[in-house]
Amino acid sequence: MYVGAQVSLYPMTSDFVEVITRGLDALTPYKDDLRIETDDMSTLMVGAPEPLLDAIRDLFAAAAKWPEHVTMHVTLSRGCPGEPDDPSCHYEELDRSDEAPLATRQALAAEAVGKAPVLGVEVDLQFSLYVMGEGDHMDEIWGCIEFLKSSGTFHKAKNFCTRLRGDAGPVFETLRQAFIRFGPGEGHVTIDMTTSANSPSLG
């Protein structure tokens, strides 16, 4: 299994270097658990979904503590057949998620969101889930949407994506649960996500 993300941060301020640096500094606690590579386009993070989503959350939360508008784009992928297996990506929940009934996985996902930490950073997030390969992929996507609507972070449905709103802790936990609970555990699943904080259009 190979699990990773390409992450790009976009601060809407002339002090963008400092905002990006602060965000990257928030990744320091995760360097033992993730492979992290930053270039001029994005930051690659490879590892298990637990530290991976925590690191993405903390990067954005650190940047969003500035008053200026900031956005982040993330492409998440697990189980891509074109990538090599990586032992650091092993995650027990993925080993059995496709064996559990959909309703069980929805309940486990909702429980995890309910236990998420509150970080004091309000975010808006929209994402699309893509279950690759053959099989009943639409059943998995509809099952994910049902979970999202009852997650407590659901804001609204949009064309081709779902929008979440709330504290960064529960919102990013909702994203993690969508990523690990829906679609076959050993299959190829991707998420395309954009998140925003401090947007002047919400004022």
Contents of the next structure:
There are 2 protein chains.
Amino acid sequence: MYVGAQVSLYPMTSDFVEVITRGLDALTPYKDDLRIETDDMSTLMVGAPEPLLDAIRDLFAAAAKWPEHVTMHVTLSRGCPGEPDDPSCHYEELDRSDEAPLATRQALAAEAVGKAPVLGVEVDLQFSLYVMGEGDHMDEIWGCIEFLKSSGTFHKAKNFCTRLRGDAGPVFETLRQAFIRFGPGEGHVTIDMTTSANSPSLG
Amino acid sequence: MYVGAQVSLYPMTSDFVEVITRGLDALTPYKDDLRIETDDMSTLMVGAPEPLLDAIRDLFAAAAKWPEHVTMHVTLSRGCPGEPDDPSCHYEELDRSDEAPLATRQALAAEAVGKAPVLGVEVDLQFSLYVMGEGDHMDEIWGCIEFLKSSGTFHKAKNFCTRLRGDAGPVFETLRQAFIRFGPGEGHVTIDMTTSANSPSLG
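Given the form predicted on its own, corresponding form predicted together with another copy of the chain:
First the chain shown before, then all remaining chains and molecules of the complex.
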């Protein structure tokens, strides 16, 4: 299994380089657990979903603590058949995820969101979950949407994606649960996600 | 068939509202052919791939003509089983795409890129193609990557995505061809794309 993300931080300010640099500092505690490589378009992070989603959350929360409008785009991927197996990405929940019926996984996901830390940073987030290599991929997607609607972080349905809103802690935990609990445990699952804070046109 | 995108423009300047507004002006010629709805996180555009990708390209090219660093994120989707059929999204190439063998579709895609207009705006773009509901989805993805490598706009392979570089005309035509020629004609296919211009850290 190979798990990782391409992450881009976009501060809507002329001092964007400073805000990006400050955000990247928040990744320091995760450098032992994740492989992190930055180029001019995005930062690659490879590792298990626990440090991976914590690092992505902390990167954005660090940048969003400043008054400027900031957004982030993340491409998350697990189980891509084109990527090598990597022991550092091992995550017990993924091994088990397709053994349990949908209702059990929805309950476990909701429980995890309920235990998420509160970070004091409000965010808006929208994402799409893609489950590949299955004839009935929509069953898993509908099951995930059902979990999202009762997660406490659901904001609204949109075409092609679902929108969340709330504190960065539970919102990013909702994202992680969607990523690890839906679709086959060893399957190819991806997420296309954008998040926003301090928007002057909050709707 | 339902075809559309969620589009977000991110200018890295304190005058971001002005740049976004100018970019949105570039959509005016497409308002008859596309359904366009903007909220605080993204702009929904629904319609056939011809006006849809032209509009997305012109939106970004308009914003990138200014000296400021600007990026854009787009979630493209066609054939999502959860969306209603919409005659305005009808596109002949999609009806035919799974009738032709991979090599024919690769040749048609390359021909279209060769005929793309040159806009005089240099862009970097990276994207992932997702083909759902098929056991052998990776065959179509590998076939698409093969087309990309010989497209004239290929820059480099990255984990989870492929990076293009060049004039906005052929680069966005490459994106459209990837979207319409690979995966089943009536299937559920999505693209997760980010593009960048005027980056101070171009690599």
